[in-house]
Amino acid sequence: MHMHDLQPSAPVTPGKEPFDAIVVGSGAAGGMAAFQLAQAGIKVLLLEAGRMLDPQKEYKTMEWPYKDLRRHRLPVGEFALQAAEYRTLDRPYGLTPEMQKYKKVMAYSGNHFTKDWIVNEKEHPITGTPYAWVRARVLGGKTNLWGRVSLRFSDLDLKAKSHDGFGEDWPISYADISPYYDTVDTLLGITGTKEGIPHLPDGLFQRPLKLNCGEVQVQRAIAKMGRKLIAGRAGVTTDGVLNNKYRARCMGRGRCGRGCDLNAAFHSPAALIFPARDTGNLVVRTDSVVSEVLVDDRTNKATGVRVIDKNTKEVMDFRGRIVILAASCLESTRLLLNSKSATRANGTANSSGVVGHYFCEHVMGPGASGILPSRVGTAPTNDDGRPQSTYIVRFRNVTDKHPDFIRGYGFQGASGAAEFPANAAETPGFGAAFKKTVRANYPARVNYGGFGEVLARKENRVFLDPEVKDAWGIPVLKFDYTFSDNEKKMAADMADTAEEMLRAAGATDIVVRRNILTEGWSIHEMGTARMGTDPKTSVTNSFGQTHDIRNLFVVDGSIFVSASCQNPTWMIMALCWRAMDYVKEQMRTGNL
């Protein structure tokens, strides 16, 4: 990798000729859209609201705490919201009296390593019901700090209505998306083990991660209950990938959430954007806040986007033959809602009135931790050196029917010794005896937390606040979103089954977590511009092409029909690749 490859382009200004395509957003979807089109010789302008990022300087994968005077604490004047504050503070969080003493207020995921990527809630307010909205404005967006869990959706997810009668089926089946999962696996690299589980399809896996002794103990115990614990499936190349000079294989060093300085973990800049720019067909413009999609109401075509320069606040209109929104689920939704005219009073691509509705994600919080006596006092192992933990596959409402709730959940978690001994926080006492107990139990802790499907209900929605605007004068989102009884009953079951499985594994000192974390904690927003075959009840077709405007596409999590309980990033990229194949064919045949 050569540093000159990473230097930002001089800010581009609108020219006489339109771009072939404008892509808004540079995360998983935006990076994939730009990569696919640029590789095909299509001239692309990629707009990112945040700044340029240099992975070699900013990914501090191996930094020890003593390298920082504040031992990785946030600087004075910066603050990351805690779980309780999402419930107790008014909205906008950053503008409450309690937060006035801070210059920067971040979402809960703000820390020493992410603080320059996560937005300031003072500049990016939200209103309405409590919501922990994590937003990263920097090239690559949240792919710089994502959890890397990469699971496929199955027909149990895509045809969930057919299974239990709620909601809508997706307009595609697993057979439609499976080939694109394969291509994403091959291009980006994924670690995992082949298990042959119908509702969690296998991928084209590279070298898998090994379970440690404690995890094998849990695996064997819950197998007797008909449940499966498998090695984590992570969007990380463990064998290396071909034709990408910016990435190297995983060396098992851990601390991946700070950004992997080898780029073994999938990050959009190194995996997609820099290679796309090397084709000469991609122009990247950072610090570009897109305020609306420009539409010619006479021709009913998108003509480009309006950009506010983040730093100078200069307003510019960029023209493109097609416009692709990939700004993240909620930001793309805000863009559609804010793109109004006399004939589009409810926003663009919103003749159905569906934009902003059917908001869904994953419910989190319930789980359990404990100590495995067989591991107490054994030598600590380098469990931090794995880019992903283990996964307990969904077992509810697969072949049976739970009496209290529909859909299901999976568990993510691990045993063993991470960099910081998490058991310390749960260990009573102080002094020498406390330290001795912490050290003895260090390799013996086991912890699992659930990720459950939130139903896509029409009443769960976001819309534009008529009064509050962000620092660039753009109306902000107002949330009207809560978990239903289905999620609450599912969460109660999560806590019960987590405890049940740890007891079966012989764990002691079990701590059961029953509280649900604030809405938004999963960072898995989906569903607010859902796809479908009926323009009256959906926003796009299965390729992300909006029903109302044929040269306007949406390719992020907003087009999901339902949330599943699997993490969405790999599905977003598979869907985007499929959509870009459609775009290329439509452009080739003159239909776009």
Contents of the next structure:
Amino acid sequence: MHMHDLQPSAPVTPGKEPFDAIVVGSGAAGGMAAFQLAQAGIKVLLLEAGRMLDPQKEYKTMEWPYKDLRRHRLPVGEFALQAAEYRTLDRPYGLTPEMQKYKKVMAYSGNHFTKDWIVNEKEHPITGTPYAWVRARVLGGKTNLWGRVSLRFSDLDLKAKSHDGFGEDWPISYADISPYYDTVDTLLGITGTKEGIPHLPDGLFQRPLKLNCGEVQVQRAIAKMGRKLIAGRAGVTTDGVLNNKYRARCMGRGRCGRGCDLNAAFHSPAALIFPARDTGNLVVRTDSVVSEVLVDDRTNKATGVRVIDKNTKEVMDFRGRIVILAASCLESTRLLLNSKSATRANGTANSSGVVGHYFCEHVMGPGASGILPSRVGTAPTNDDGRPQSTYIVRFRNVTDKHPDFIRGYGFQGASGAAEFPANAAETPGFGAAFKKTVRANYPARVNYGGFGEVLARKENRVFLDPEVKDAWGIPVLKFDYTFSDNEKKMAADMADTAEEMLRAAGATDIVVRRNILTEGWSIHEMGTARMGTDPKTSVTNSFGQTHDIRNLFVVDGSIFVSASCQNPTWMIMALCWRAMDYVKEQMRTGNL
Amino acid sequence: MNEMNDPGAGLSRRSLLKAVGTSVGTIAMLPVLSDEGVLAFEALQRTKAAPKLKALTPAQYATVDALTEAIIPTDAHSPGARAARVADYIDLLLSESDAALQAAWTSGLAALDAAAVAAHKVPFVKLQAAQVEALLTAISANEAQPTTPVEQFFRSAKDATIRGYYTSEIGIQQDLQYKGNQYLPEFVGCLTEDGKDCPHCGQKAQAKA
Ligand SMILES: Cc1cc2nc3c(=O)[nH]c(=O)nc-3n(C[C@H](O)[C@H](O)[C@H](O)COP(=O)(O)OP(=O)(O)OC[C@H]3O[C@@H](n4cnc5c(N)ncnc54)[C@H](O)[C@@H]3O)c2cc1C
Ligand code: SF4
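Form predicted alone done, so how does the form predicted in complex with the partner chain look?
Every chain and every other molecule in the complex is listed next, the one we just looked at coming first.
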């Protein structure tokens, strides 16, 4: 496959005629924004803080551990924070004495494959309550390593307040967004099975991923409990997409989280940015750290953005007719907060004061693993060759009402063999018997882990640290964020039901995980610049257009009103497409 | 090392999830290799040369080699930890770890020898197969909640052996006969998925609900 020319990035300097649109960030949100506008003939400048990426070189999809002599360990001098360290180390992570010996300290998802994309906590500190904030600064952002689970939100999520009284309803309903889910599905490709579940709407699915024997066994066992296990829904094209020459259909190697070198998995660079660049309407400037949105306080319009060159630290201003923030939830929020003037003392588009508040995500950790006796000793199959395995659909607070908590959770998981036998460490003993048991149980392992909705509560928030700055002199975020009783009770139930389902499926050697992982672990930040109809309690309208400044848009997870328990990326892109249709229309009619 | 659960994070998320549930602080901390270490290990494997020890003394190396082979031995099905050169791997990892971890292994190996001497009057490498079996059975009895130094050392050594062996070509290909990391145009799942009775698992076809 021929990859796009990978010039470091366009040597754009300020002073050219203003661009029609400036997009900040090149992940799922920025990629979609740039793609939609460039396709429509609008001249776009995309500013990305990270460097250019060559997927063909950097996605090491097929590498065996023994071909890398470190066996995929990090090199000396690089360190990925471990779960316990988020709670035990003093913040800022990476600046404490224990961490001084490392050149690079990363969030926990830094590994052999992702280490050149994940930021160095030493350059990007955060302060406040513990938070495992995973940031990828490179073209495509976190979409280069994401997990691909792609689930639609439904009216049970969008109108959750009407359902249980907590929080706010979204200003849109499923009917408003479902056409955009459809177009995202068609443009990018998604695999799944039609199930007709009202609270997990079907998409326009390509060839589904099959369940293996163990998974069918769990599926049947839990069906008797009224619960549904379905084939994974993944942002992966299993049949190929005709609209994009950079992508091929999935060939089932299963190492998509390292970056899929066929680009069958959705990654923003090949799926959106390279095609957008091919239109001739998109200029990508990498190594461009945006520090603030420039606003003319007399006209109350955004005039562009200030950029600090990542390498030279040169400061320059770029002008545009509209500015679109897509730097990821918390980074866009930080930009709003850091864009201040005498009349905007607490940040831009923040007359409501809610920027940074209503921070929400998913709670993770609880789950269970076990061994399915019927699969013990069977011949291994290529179970981890699928780009996604299975999903257990939310069953709490759908039609019934749980006494302990509101909202719900779903489970991701699988049965079967994987390259590294996770059952080995759980197998007691040593010697020939140990070795044989590991081998026999290796195709029989089953494991499910929950993702639960964290309530969007006003008191959960981020704000600018008054003292600490990043390596470019930009104030960093301070977190004031914890799980509430609702999440803790939900998490306890997640562990109970995971165990109960594995028991029902006849699993043995069940290990139940009850610990909640550090805040942030789910990598699904949402809600810090939420949309709404009331400018007093929300930051943007349903098109991501800020109430305060007409030509300033926010299009990432920050505009979510509530988190649901579904993974956010497909929703981010559906909302972004809808917002860009609105932008195009407003530009055409001269309103922008 | 796959992303069967959400994690695209693969390696690290998986192993961390594990670490949370079990023992953080044992061998979870085996360090990483420098470029020089990597090259040395590569040469050593390629040429099947005698080990060029960097951290362990020859006597300690012999003990690690015997211990790892006792944990994952050669059997009729596949070669074991010795053939996969797990001890060499551990030596290189230790050579680049901090002093505390090196000291933990040094004292752990000494504790293992002391236990061997106490039970059978000879150091670990001199034990007969049945004696190894008896000694490790005793030492591993508490492996889920190791308390004494020798029990803790066993847990660390076992974790390191698991990691070294099941990331080796012998472990992945010959022992586990892993089927992945291939181009697989279509996943053959349970045949009930295609509406048939499944000959693999015996489950019957069902009408989709
Ligand atoms: C391991 C892992 C697994 C995941 N699994 C799933 C999953 O299964 N399903 C799912 O839906 N989601 C998943 N996610 C989350 C998913 O990756 C994110 O929801 C998605 O990438 C968000 O897109 P984004 O564009 O908002 O942010 P990002 O993808 O993070 O992109 C933001 C971009 O903005 C750039 N940027 C930031 N600040 C600035 C600045 N000041 N100036 C210029 N540029 C800036 C960054 O460098 C980055 O490239 C996972 C994430 C990870 C890391
Ligand atoms: S399984 Fe499919 S999506 Fe994943 S890496 Fe392989 S080809 Fe790409």
